[in-house]
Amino acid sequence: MTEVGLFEAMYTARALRRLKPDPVPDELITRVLDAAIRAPSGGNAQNWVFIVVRDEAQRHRLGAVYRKASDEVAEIYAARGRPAHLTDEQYQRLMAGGSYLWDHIGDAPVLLLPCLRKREMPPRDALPDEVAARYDAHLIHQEKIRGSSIYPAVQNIILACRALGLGTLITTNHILYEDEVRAILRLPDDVFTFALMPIGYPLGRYGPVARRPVSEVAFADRWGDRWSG
């Protein structure tokens, strides 16, 4: 199998649905796994952890799952419309290729979870003054950039998978019933999943991925001065 550069995986790692049943052979996922973890880990911690799904019972389990998850995320999307850079054409064929997510994805060979091992912040006292004083804020940031140590390998993942031939996209729906993934997969109290992703050979074709112009979504500088590189 012919690697692929990277910018070229960049330009081309589509979000790829449709997957064929064929079995990935183990050493491709340890190779998918391996990039995950060369990705950043704040302050290097590298309590990240990977299930990888493969018993057919368990992906189904899991798939119900995200299909009640996904019912109700449909019901948003309906809600909110069509984005505005999407013609009526692009945003049908979106929502058809979720919606057979939602309906297949238990069918896929692989099932990847990453997740995350909570780290616990240091007692109040046992910090200084100034820092305990903002304790409550410092517990809101923590929160709120969890996912930063590991969406980083989450990117690293779907770029292995385009390199080595394999179709894969993020879906986060299933967090919305966050307790009953974490029953199936018999996760400690501290471990918790921050995405859920469906690997196989694709049935779609790689890229090119559309995109918005660099010129309509950078600023130079501050908000509203566009950036002119």
Contents of the next structure:
2 protein chains.
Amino acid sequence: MTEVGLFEAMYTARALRRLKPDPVPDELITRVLDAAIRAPSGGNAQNWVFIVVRDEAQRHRLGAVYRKASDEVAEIYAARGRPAHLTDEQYQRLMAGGSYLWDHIGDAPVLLLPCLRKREMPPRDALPDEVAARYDAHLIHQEKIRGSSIYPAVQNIILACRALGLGTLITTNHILYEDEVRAILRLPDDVFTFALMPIGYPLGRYGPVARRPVSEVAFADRWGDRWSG
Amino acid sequence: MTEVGLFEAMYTARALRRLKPDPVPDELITRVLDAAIRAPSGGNAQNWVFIVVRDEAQRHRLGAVYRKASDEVAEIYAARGRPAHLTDEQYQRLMAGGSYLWDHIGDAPVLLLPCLRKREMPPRDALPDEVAARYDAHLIHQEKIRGSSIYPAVQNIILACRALGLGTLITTNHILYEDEVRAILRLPDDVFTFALMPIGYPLGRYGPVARRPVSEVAFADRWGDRWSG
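Would you mind generating the form predicted together with a further copy of the same chain now that we have the form predicted alone?
Time for the whole complex; same chain goes first.
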């Protein structure tokens, strides 16, 4: 099999919400994970853990939490309404896909949960005075940047699935009831989930991902000056 | 030019901290951005904005903030010490590379800052009672998942740079002094930066990224049961 080109993978890795129940060989999941861990993480700490859920009872427990959280999140979507850059048809399709997923996520043959172990801040008195004085600012900073050490790996998972003929997408609604998810997975107190990714052979097709063009979302040097590269 | 394969790009996209000052053609940056926006975002909202800083004065202003923040963050690294999975040599190399970057980030020909516009929560009274009652939980949830709508695009930037012969990496230290960065870029009140990515032609080489193996970081079905795919 010829390797899928990088740009081809990035441009066709659609969010695939409809998956076949057929099992996915463990070797393929291992290849996906081996690609995931090539991503960067802050200070190269690699504080990640990936939970691969194949057990049916576990999948359905997670699916029930996802469903409960999604019912609430749906109300926020409804109150916000359609984003301006989506056509009505695109928006209806997105909502229909979401709704399908809320009912069926536990039926995917694999649910993958990328997690991070929280890095402890050193105690205040282990730091020089001028840093210790800004301890709270550092705590906030560490919260803000946490996702930078796991979502790059998540994107590698999406791209690797595309290359291997698998479908997946990022979902995060379950984090609204994170404690229930953490109990199901028996995560230690300092480990948190960042995504719930159903993986399976897709019923739908890969295809071009439509986006707002670069000219609308890029600026040169500062806000307001259009990028015209 | 043959397109770089997906796995080749993922496995060789090292964090390249030493960059040539030579200018990068605007068309290449546009290709990188066009790859970035193929990434997913929550609800396909695409609330991202990318600021491409080429102006020397702007680069040096950002570099000064990055330097100031990094001097503090370095003390936290020092207090934590070497992560167990890195050899002493790997750790020294990481620290030396970081230190070089703190001095030179403003000399990179391009500084790219991926940003997100914060999505407002709908007002409490626009939501059904049972969701309104959990309004604070939803606010926390939205904070937690924000990075999932921008760091996948950041990983696409890293991979696209690799394919186009450019070097880059994710840095986040500047977020410790985010208000100063936002003033330099004249960002509106609801727009925040998530990374500062120097981009240029690399002095170093692409190369295999060494990582803790999958067998150490993956579990089957729940915490503690080793994944042995």
